[in-house]
Amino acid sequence: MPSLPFLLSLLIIAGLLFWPGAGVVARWREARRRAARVRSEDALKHVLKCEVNGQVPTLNSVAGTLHIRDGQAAELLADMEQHGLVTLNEGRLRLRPHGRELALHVVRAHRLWESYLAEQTGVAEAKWHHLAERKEHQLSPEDTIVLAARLGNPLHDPHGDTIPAEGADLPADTGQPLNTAPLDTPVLILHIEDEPEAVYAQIQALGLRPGMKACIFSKEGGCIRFWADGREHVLTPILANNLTYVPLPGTTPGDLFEEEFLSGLHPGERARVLGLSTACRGAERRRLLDLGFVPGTMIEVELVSPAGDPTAYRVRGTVIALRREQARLIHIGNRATLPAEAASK
């Protein structure tokens, strides 16, 4: 007969392993329940995003953008329409009303999660989408409707794409690649494409964002040339492929190459800050205005340290020193030269 010590341990394994709700079965039937759900919701983006675009979505498509077998995929679809999400009829999926809600929703919260990330964390840029891909199955509606109203309802997220407002449908993708845009043609970046995360972080290490002045002079050997925000940037093909624009109609490219940047200011002369980058976001972009950089002030080259970085500027009566990256981050206008006896103080 067993003995009271082993019956005794039988009885907490089978706890362990048993226990309705916090048991190791239970936890293992939840955490399959919740990655079904996502893997549908995933899904059920692709179908949205690509009827919204004029697209075709199909079994094939599905189980690339999941990455999983064409024969998971059919079964994950099968569940989806006896659920009553899609409907699959001769190869090609749609979206039923509950679905497309669903849809609506996952893409909603992933966009403003990504805002909140983008706005009110330090989180680094290149965690954006990979934190709002699991935040945004584990957001309410309720819960976005609070998160939007917290963001100042955000028209657009950090990469450029729209937000839908709570119970609006999903507009399509506006602009084109940027490597079909025409030679010395002023263009917006209106977009820039998160995924693939590898060709993302080539793009955003370049310093590129959405909301930038743009102009293409080269497109020659196998590169693309363009001015962007004082600056000149070289992408191959493939990368500028993930980048949209639409066109900037009363811009010259003389305009472009004449913007000018805080970074440039020399030792005895001042100038009027026309406001903060695209690419100053978050908290350095409050930092920043805090500081007093706003549109109007009136800035001067204080003291420049002997390794030329950093410079200190005088705003507003106060000394404040910043790095060249980050004055780079501040349109300047009207510079001038000091008067020679405010120069030599």
The other form holds:
Amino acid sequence: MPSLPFLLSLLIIAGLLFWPGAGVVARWREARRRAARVRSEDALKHVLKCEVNGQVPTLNSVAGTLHIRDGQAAELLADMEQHGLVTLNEGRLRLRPHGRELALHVVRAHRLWESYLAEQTGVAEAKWHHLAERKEHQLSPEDTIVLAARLGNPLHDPHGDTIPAEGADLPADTGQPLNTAPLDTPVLILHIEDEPEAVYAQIQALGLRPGMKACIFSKEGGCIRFWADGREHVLTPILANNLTYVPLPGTTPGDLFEEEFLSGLHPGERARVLGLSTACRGAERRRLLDLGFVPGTMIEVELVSPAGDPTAYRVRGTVIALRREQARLIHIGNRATLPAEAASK
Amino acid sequence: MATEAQHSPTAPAVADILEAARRLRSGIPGDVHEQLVEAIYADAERIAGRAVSRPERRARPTLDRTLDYFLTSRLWGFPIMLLLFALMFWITIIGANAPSGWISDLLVGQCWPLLREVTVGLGLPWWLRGLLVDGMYLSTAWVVSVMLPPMAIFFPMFTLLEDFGYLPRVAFNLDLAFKKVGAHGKQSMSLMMGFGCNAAGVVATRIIDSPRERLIAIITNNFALCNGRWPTQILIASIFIGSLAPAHWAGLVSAGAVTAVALLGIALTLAVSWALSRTVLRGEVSSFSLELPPYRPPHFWRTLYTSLIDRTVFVLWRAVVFAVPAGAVIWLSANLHVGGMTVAQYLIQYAYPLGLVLGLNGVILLAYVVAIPANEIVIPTILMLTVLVTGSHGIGEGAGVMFELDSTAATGALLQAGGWTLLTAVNLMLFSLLHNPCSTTIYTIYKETGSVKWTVVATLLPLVLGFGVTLAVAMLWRTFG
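Rather than the form predicted on its own that you just supplied, could I have the structure of the form predicted in complex with the partner chain?
Okay, now the whole complex, with that chain kicking things off.
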């Protein structure tokens, strides 16, 4: 005859395990269901991107993208077919209307969340993609509408990808890999691929952003050298492959090389602000605009720190100190030497 | 001006307008809202340029230029900064002596015996009297008399410099060093505030807007040697280190030793910031923009008033709140007897082996545990505990009663009777720099970060460093000494 404490503990254990909704088993099931949904949505996203860009999605490509075995991928696709998300005809994978709708929503949620992280939070850039990968499965279509409105219905995410409008289709990627860009021709960096993470982190650390103008001047010695934002950048072909460009007609390489930035302004000189580099965005951009670094403003060097950096600039009657990294983001033109009276300190 | 004639007779459908808007918008590069802001500024600039006439381009006042020329010059910038801060600390330490004496005379010399008499008159049992008067009241009196005058001198001076416009120049001068270690240039301002009081220094980190860099500033603020620790440093340096030199050099040598400890604190601030920003608080260096306002004569009385209310009273109140229970604990530990020995004696015995390995002793370790509320009461507690352990008679006011001796020589004699050596003194100075922040600061860190995790890190990191450094010094000393 088992004792009462024994029975009681058995009961408690059983309760912990099997309680509906909160027990270990119920939670495990819920987690599994969620994981299955995440996998199916990720697969839909992959198929959509392939279709839009004229590639053929296959069982292998799905397995590769999701990091699962081929057998698992087959099971997953069969399940998705059953739910009316995709069709599998003669090995050809296609989205059905419902699947397309869902895939578009996930892509939209991902890119909106990345924009949100970039614009309105201080979350490190390296974490954006990872966080958005999780959030895209949690946001409902209503959430994305609210989020988009809060962000001012942005057209592009921070990586330069188009954010599909509510109910609109996903346009095809238009850019070409930077590797293939012609020499000595100005191009516009359109998009920076955020996967794999390690590669993206390296590109990001170099200060490269979508929207920058670049001009490749050498592809010798296994690296790609190009000029962007008043500096020379060097990328290995593997890294450069993750950047895409579109041609920039009407700009000559000379225009690009002659671009000047605030970091190059010397004491005793003045210049006019032409604008902020596209590499500067989010809170940092707004802060510089608030401080008066807007097109048309006259600016001069006021003081240089004893250590050589930062430098204090005179802008609209105030003196603002900026580090060299920030000054490098401000386009200037009309550089001139100050009259002797004002320059004398 | 729109007139009727300009309206198209067939108004386009709403859908067409929306479509046109969409098309136009997709033609705008970058963020529409930022483009709008830029356009508005550009318009404002154009309108102002046409409508506002200025008599002459008003140059900055010559005085401002001259001041900036010296205060941020390659040659003079750093020496002026060092001199100014040395002067500020010197005024604080010298100036606080007399008022500290008065307050202590009033609170400890007159009120304390009076309270004892009153409680005896009320017929309170001896233990309640000891707990309330000798424990709680006395520790509060100590904290107030030792903390209030330096804070009331240091904070207004600091605020005056701030008001004058000098502090942003300091941040400007020092930014490169902080940038190199991955921190924010404004951390130099909270660091300097920390020399007055770490709790106030932690609050001062609010000027740093990036969360990552603000955390770094909060965690490393404890390495700024606060007002409460200067007296310990000065006393121990003059007893043990100054006496090593010939008499006429003694003052200079002990001042040098204290300065070395303070500079070590600054070096550690930079080193720990560097280590943090490369490990747990990794991240990009955030943007930095600092306004250098024009110099202006400070509003003396307003500054005095606000710095007294905002900083001094605020910090003092928190310290008192923590000092009251600590006084009770100190008194109890010295008066609760278990098996013929007081709790304090047991604890000292337990702590003794660890203290020995670290080149300290059990008394010091226990004093640092019970004196968590305020660094100011470390020396009085050490003296009280030393009397308790050595059983010296005729010194002090009785078990569990904190006190200070009138002369440095008498303090030195008592400590030497307690087994102190030069190694103990050096390690105490190091440990005083490198131990957990006081409870006021810990609570402030919690308030400011809102995170238990970072509060624990900020508390234990200096302690671990302190154990490591004192252990290393003790081992080297014993190997080569």
